[in-house]
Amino acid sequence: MPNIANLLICLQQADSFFPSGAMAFSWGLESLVKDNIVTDIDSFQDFLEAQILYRWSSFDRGIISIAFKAGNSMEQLASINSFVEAMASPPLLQEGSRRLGRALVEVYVKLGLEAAKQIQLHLARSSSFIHLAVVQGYLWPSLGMDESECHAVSAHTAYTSIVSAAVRLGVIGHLDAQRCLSRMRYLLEKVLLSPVPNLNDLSCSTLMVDIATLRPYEQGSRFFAN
């Protein structure tokens, strides 16, 4: 018999609705359709796919699991984050890391979650930062989801946010995106059942991504922050 309880705290947590600010980011997309490299569903469900397991699997999904097992211990976050800004990609990515990272704990300090409280006050003490995956693995229990569940809403929200971006760049359709979203369904389980990396396997490099966002454009052309 299946938590309903927890599949109903993680239905929430990966609602578009949700305001966690990721619809605001393309991952590096919107550069690879400006420089006409995605311009289709096939390209473009490779570019998914390499997010995904070259990215999130090789990397967030390992930082998930570390800051699920630190506990309360601010310590053992700071240390996280700092190995997650020190691996982190390109700028505009990075950058991105961090914001929603911000958003989301604020977002939960208005829920009125104690240990979104806890972070808020140790980010405002060490003027710092945190990102993403970190704020994901560290809160997310809170709520009272396991690390598997940590790790579903992370790729769901992650793969759904770039397909989202895709729709509005105009490079696929509502029904692609549909097509998209369920072929990642089959290779994200593969993904979720294989073993979590350990730290010294962690990597985070899709190339071709991170050599896009580095070219400059004019400014105020971007759509997307990222």
Second form
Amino acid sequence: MPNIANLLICLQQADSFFPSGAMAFSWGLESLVKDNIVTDIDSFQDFLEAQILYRWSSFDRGIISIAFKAGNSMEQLASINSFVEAMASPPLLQEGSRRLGRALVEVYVKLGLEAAKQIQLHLARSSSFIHLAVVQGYLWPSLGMDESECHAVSAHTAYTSIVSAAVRLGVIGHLDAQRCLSRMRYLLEKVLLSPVPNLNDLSCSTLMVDIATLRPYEQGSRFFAN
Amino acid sequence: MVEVSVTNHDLLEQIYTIDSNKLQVDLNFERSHSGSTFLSRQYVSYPFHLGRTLNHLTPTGATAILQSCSGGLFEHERIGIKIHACSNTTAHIGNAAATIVHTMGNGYAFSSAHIEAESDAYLEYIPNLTILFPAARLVSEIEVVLHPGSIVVISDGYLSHDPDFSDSAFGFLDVKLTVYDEKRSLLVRDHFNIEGCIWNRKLSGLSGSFTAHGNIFVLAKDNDIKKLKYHLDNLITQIFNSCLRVDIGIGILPNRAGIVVRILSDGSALLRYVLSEVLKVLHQQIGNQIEVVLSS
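Complement to the form predicted on its own: the form predicted together with its partner chain:
Every chain and every other molecule in the complex is listed next, the one we just looked at coming first.
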């Protein structure tokens, strides 16, 4: 019998209606659409799979688990965050992660979550910032979510925001979006049942996305923040 | 509460647990009284051979070419390299040819390099490309310690090679770079890994239809890299506009620890070309800086 209370908590955090700010980011999709690399549902499905397996699963998921186990220690939280900050991801993607981390903290502060207030105080004192996966792993347990629920909600919010970006960029339609989400669910189930990578194994291998967001010659205006 | 102290110590343990008895190469560069760089210590064992030191970057810099007589990397092989550059030295370490990683059973080949540049040293570690044969499995780690004012340039390049055109892929590639400052604080971490079967799927967002990829890292804590970035931006834009079979980007590294240039290309020749063009600009732009180092 599933824990209905927890299920409802997870659904609330994972809902695109939740004001996390994630919808402002395409995670490199916009650049690949401009390049005519992602043009239809098949190439988009490849992109989505690459993002989930070689960025979210191989990196964010591990960070969530480490933050989840940090307890109430701000010192450890800062340590985890500095590790994320040191990853040689493209600045646009790093900035996206920081902005979403800060936005999530601010929303939970407004919702009255004590742990979020602690983070906000810490950030104000240290003049620093915090990454999205760190916030998710640190704050969601205080809502009662367990580690696997944190992973599932994080993955869901990551891939729904990318699918939403694809719809808004005109790459796929609304029904294709649901087909993508259904296909991803099977892949994601396997990922979520596999062992969580440890710190030394955390990696990001989305080469083409990284390069697309590292171009000095990016042309035209952008719809998304990254 | 579970211990999750991650800043540096977990990672550092890996650096300093590299068993010095298992190193195949251990080099130390020092500055002579005349201002030139010389190799003050060299330990080189199978499969490597080190030729005499040459002048490549500047008349007073030292160039060391590592040659391998084993024909590449084989299953279960472990290669350990340690390079140390003392203050105010200028050195370049390269190798004579591409490294083939041969077809393997279930095992891996491991390569590790530990590089330390003391204050105001300039050190290049620019090996040739690594060619991954079908079912080759390689784990490569490079760890760098940067002291104030030092510059370390590292390049890598990997080609997926299928000599029989049988749609075979390499087995696994895991490439890690970790950079610390002189206090052993973590500055940069880059970790890429992929299975060959995934690479061969040509996924949008990962490798696409490209067969080779590489990076140049210009690691330069406390150095002004804006001018260098400006010139590299121009070069990269030119290359991208003139060649459809290359994708290339450039970015500032975390903690303002330098620049990375990332390249995807169709074949090794293009990758080599782009790497060499980037190095040319680098040498033009930091040439003055090298002279400053040597004359200080």
